[in-house]
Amino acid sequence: MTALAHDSTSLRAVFAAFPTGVTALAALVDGKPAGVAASSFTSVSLTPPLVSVCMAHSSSTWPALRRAERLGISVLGTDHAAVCRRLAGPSGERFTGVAWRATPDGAVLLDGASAWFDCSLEQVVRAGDHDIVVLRVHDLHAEPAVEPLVFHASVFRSLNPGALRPIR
């Protein structure tokens, strides 16, 4: 097998071919909701109960983040798309007009999403340009009735046949 070399313009446009939910990473930092936008979520194990997230070493948010007691990850629905971009914006103004609340811990949870999760930092391994972000949940909650955000072909999507457009 012959490896390729490839641009990061021409691998992230084939990473964007396969669709993933969209989820909040977030936490009290001195006494104010900070978060960031991440679509790398995926569960790692059930004994013990881990997920994982990816953060780029160049975010302004992840080092503070990492000092929180507590995150929440709150995966997104079709009605947050424009918190998910709010996320990916100005750090002052991700959570203007968002619906959150705080665990007593500090894990920083919207409202409306799909499901949530209240974690703790377990381990982080530096990999190429971003940190994989081991978390153990401490406390979960599912919303079936609550339809995901889908980012796919760098747009959002919704998981409704009947919703093929992008969600604006």
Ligand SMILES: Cc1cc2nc3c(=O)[nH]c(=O)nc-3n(C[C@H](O)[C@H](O)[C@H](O)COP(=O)(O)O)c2cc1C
Given for the second form:
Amino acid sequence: MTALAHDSTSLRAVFAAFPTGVTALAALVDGKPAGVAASSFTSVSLTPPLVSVCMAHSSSTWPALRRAERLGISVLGTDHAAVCRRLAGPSGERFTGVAWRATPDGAVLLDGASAWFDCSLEQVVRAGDHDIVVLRVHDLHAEPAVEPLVFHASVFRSLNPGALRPIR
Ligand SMILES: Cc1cc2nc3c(=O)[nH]c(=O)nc-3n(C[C@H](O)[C@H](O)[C@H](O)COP(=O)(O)O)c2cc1C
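Taking the form predicted alone as the starting point, write out the structure of the form predicted together with this ligand.
Whole complex next, starting from this chain.
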């Protein structure tokens, strides 16, 4: 067996040097919104339209989300920093005080997102301690006036050069 070159703490620190946006992956589960923050969102394919997120095998929410008919992906805006922390916190309180709506098929989308996708599960590929989750896009919308939240070096930032300080 090959020895692990780096421990998970140093892997996390170096992976975090790659700046990303942050999304909320969410759906109605038993009539209630369930979801997680996910910075691993990536666009995958134009024809057919596909996107992906990577979900940890340790996630307690992903097994419920993957059974949903539709999954919403909301690209968080700079006003969503506190919402993002909430979405990664205790599961019973994730949507308390968060403005959201559900599509008729049960995708949960956050108000004030800089973009959203209404998706269904297309494929799940096991990869190490995560699942690469490929999702088919059924509907989507961008709101260019909403500035996206940026996640870099484990802090939230803004694309606005005048606001390079971390967002609380
Ligand atoms: C900014 C941010 C980005 C995250 N991105 C991911 C991600 O891409 N994949 C993932 O599995 N968890 C990610 N998480 C962790 C989840 O949001 C969540 O905290 C974790 O899945 C544990 O909750 P659960 O057991 O309800 O799933 C992220 C957390 C934060 C704060």
